[in-house]
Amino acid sequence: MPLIRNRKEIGKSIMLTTLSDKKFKTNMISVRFVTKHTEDTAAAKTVASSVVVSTNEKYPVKSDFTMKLGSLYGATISSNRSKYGDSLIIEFSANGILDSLALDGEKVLSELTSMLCDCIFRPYLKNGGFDENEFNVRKKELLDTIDAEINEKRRYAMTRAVRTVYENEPAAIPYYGSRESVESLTPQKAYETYLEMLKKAHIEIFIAGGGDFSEAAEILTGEFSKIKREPEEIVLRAISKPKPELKVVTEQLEVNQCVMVMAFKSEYQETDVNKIMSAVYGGTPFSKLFANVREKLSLCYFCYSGFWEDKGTLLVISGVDKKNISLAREEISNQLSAMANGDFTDDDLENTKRSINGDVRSSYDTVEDVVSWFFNQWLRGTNMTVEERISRNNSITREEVTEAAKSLKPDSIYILESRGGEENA
């Protein structure tokens, strides 16, 4: 039986989508707030999202909260943060088994939905803000995560590079804002910002899995219809314009391997073509960057590209010896010029399509995958099924790929460089 999808508006800028497929043995509720991303509010939204899924008014003690989830056959409630374009996405989700698998006929999905709504709408509060003890635990966890970023050099380099690439744009801000903003945050300020998010964000709700969603949908509709809403306008695709002159930023740290991030920007709007182009260029084990820069010339330990469709940006990330930085930079640019000149084979293009289509086919493998697929369709402003996306990929021509490559303009280069001489430690 194929996947059945229904979508409706249940409030001002609040959409509810159900995704039903009997092959799944679990259900998932996902509530995603798409909100403006600012330096002033990012820390509060991030910490609040962790606090909200830890306890609630009904279960103010963490151990009781966890025990209740355990009684629902090991159900989970969690949160996640991500960025898309100049927006911040805060997700609250709950996962549990089908009611039909419960031993005593419990309504697992309905109970779990109510529990998630208790978290979102009735968090445990004290003195006009979140409970201070739980708040401080989540705040410290985030500060520890921020401090640990420098230990993962590739991730650290990407965070720093993004600041350069999207300078003076919301996309430059890390999802948590800044360490200073997290440090200065109070339980009251976090709760106040959280309430503003409930009122102003665009909200996408999904119920997905193999069960009966009718009661869960009623609970969600009833809860979300009570919010006093003043939705703000959200810009999903905020294409970033290339800088007038190439900007190069070098940072030195005690690293054994330099990391270089090169950014190229484009206003070419065919998203699927851009994805194929990026994959032919540097997104597969047989791409031009892998075959030439890494394997043939041995200039990099790793070298790959990714296209950020929400910002119209191609990023090339490479790990390189300090002595090879200039050579690697030149050859990465040369390979992009070759792409623009059509210097790739028909086999390169077809093998890339097969690789990408394989990933696309796996988009219905789990309940989480299905939700992500259709949420991303909304973000992209499309409404494709997996089959339609594969058909679109297969129709992309050499001429479209070269046109996409030609449109790219150099924007910036960030280099995380090892201290000392030409050779690494």
Given for the second form:
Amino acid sequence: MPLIRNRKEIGKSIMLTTLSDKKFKTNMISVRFVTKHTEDTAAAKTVASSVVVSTNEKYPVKSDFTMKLGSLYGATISSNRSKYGDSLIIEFSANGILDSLALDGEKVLSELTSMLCDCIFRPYLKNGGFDENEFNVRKKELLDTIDAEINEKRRYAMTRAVRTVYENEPAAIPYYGSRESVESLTPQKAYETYLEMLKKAHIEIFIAGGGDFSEAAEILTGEFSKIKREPEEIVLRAISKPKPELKVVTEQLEVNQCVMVMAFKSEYQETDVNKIMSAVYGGTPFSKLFANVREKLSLCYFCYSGFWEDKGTLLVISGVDKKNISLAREEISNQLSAMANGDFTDDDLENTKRSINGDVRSSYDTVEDVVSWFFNQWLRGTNMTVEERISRNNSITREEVTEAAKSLKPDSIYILESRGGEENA
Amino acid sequence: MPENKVEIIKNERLGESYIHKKHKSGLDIYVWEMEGFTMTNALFGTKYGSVNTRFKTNKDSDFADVPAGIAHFLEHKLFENEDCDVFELYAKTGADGNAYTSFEQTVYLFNCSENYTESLKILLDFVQKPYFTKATVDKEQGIIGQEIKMCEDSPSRQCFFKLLEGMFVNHPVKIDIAGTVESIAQIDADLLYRCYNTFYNLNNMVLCVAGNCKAEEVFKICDECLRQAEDIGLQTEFPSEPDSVAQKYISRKMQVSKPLFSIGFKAKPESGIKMLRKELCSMFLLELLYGKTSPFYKNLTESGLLNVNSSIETFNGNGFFTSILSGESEDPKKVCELAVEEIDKAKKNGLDQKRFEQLKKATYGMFIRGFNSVESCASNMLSAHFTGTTVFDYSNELAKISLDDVKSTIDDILNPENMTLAVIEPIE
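Next up, can you give the form predicted in complex with its partner chain of this protein, since the form predicted on its own came first?
Expanding to the full complex; the earlier chain stays at the top.
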């Protein structure tokens, strides 16, 4: 049961990709708007994206909308926001079971596709903007989410760290802009920005799963070819430059454990090498950070790294007792120097490649992962299959990995510190 | 079922099936061969979770109590062999290994997309080979102490455990899975060996493998790697638990933006198919009364009293059955009051047939989605085994259930007399 892939342009800068694999018992439609990320449009795009998947002209009452999805066997329509480089990606998606598994012969995929298009193109409007009731509920939901960021300490620390790491770059702006911009947003302004997005964004559409896509593809093509388009230029990769001097930011909160985020930046461009370098350093349970900083020296409760290819940044996230902060910081840096000096075994490298290749190989095992795989190919400007990526990974040499580690420069450190407790040793 | 006999458990409509074998060693083995998938997921689990702190075997004259947190402690320790670390072994086969301890199970697992037979040998081997010394136990006490502290920083987790503390008088489900700093201080190597030898007996365990695998290969490896286990007549029991809750209101202060709350209703526990049916009834009641299509949800979210991310959950197991509504609100007591009013209304006016039918379809759809993923097929086999059901019983029971069935359980499942409100309040 191989994956069958098709891709075509159905409008100005609008691509439709179909990914068919009969092993799946569901279908998914994903529509991704890739847009310029700016302080004054982010809040509007974010709130609008949650309003349009809550109701539409046909189902203006939220509970009726949800009931309709329920009767389509618990199908879902949802939206999601993410950042890549200096862009903001707004995704609308729908998920449902195969028509062949519907108990009463419903055409689940076609109905769901039409419903998603109703959301995107015919939202429930009043007075030249989104309906105020639903708009206010979604706005409050977002404000609550922003206020609740502090509840999950690791995520909170990451959000705060990113503001310092990408100071004065669009990537520093949260996906929602700022609390103030969300608060001052009106239903009219949000709708206006949303229409701009339909006109200007680059649009990637996917239909994936185990069903027959012909009707759904026809519906989507018909709807999307009708939009008036003026696509703008999108910057996908926006490598961030290291700061001339290391910046350290400390924030105090009532917590038991401190969270430390260390950022290093690199202009080394080989994405696959950077990923492997980061994984040898701190991306697996046998990595240098895990084996040394956590296990051997017991300096951190958790300690791992990740490489942000879109910004050329390596982030190291650790959970530390207050008294161990300086020691942990020193040891994390020592381990990175060791990487740059080639102080890792061939086994470390081979095992890491095996682990990464394992993840890569499973990229066609869920409908969502198949879509992500091919969307990421577009983001990275590549067109690799799983097999091609594995063979690229296998060709990476220790010299390349060392070179990638050498090119990293310290940028900043963010510490979420517990109030009181023992001071640095 | 007789030893070594193979049975096929199937569902015609879905065209899905999996294989069960009672291995001669005492172990139950389940294999789900999934064509077209590249991943293999294997779970090796024991029916031993944080709640199993009182037990006896054929060799004991009476039940013995042990400190909380041993199941989780054992899980941490088994990853260390005498000569090496399990992760180093998996690193060579490319598997991604992990483990978790829940209230009722401890499970060791791996995911991989190549060499699954080699990884399976590693899994079966290390779980059967415990190795603890005073030094390694002492070190682990520090690590787990840190883990307990980290969990204390999570308000949603704290809210859940406060709720359990408020609902249960004696049942050990009220204690965090990792135990407490005090209880783990009492753990030593002897205690670990004793619990290991009791609960890691193959007669108390299960192996589930799903995805890119062949049943014959799995059975062959089991023949090679499993040692015959003597049935030791393991029995577990729980302290007697009243129907009523320990505390009607319970709270603590933390650094949160807005109060977090959980409202829990305590009901009589069940087992097997009866528990499955009761779970479905609880899920339907919670959805009909408080779910996203309910008038309650609409009114409270629109008035701003309830955050839109509120959630409902049935949390049940051996000796406990609870139905929970959680969320964020400036006034949790008011939400609680309105939630109780909703129960009275449902009893007086009945439940919404149309919404029930729609919820039934939605639940069927959710069930179907489970077959899309290797991991969920493996974990569904494991939970079905531990509850004495099959993966497909769920959809069979779902098809049978009527709105009258659901309505008849309301006095037991949502009894305001047996209700606790737990709140995490912001620090002023």
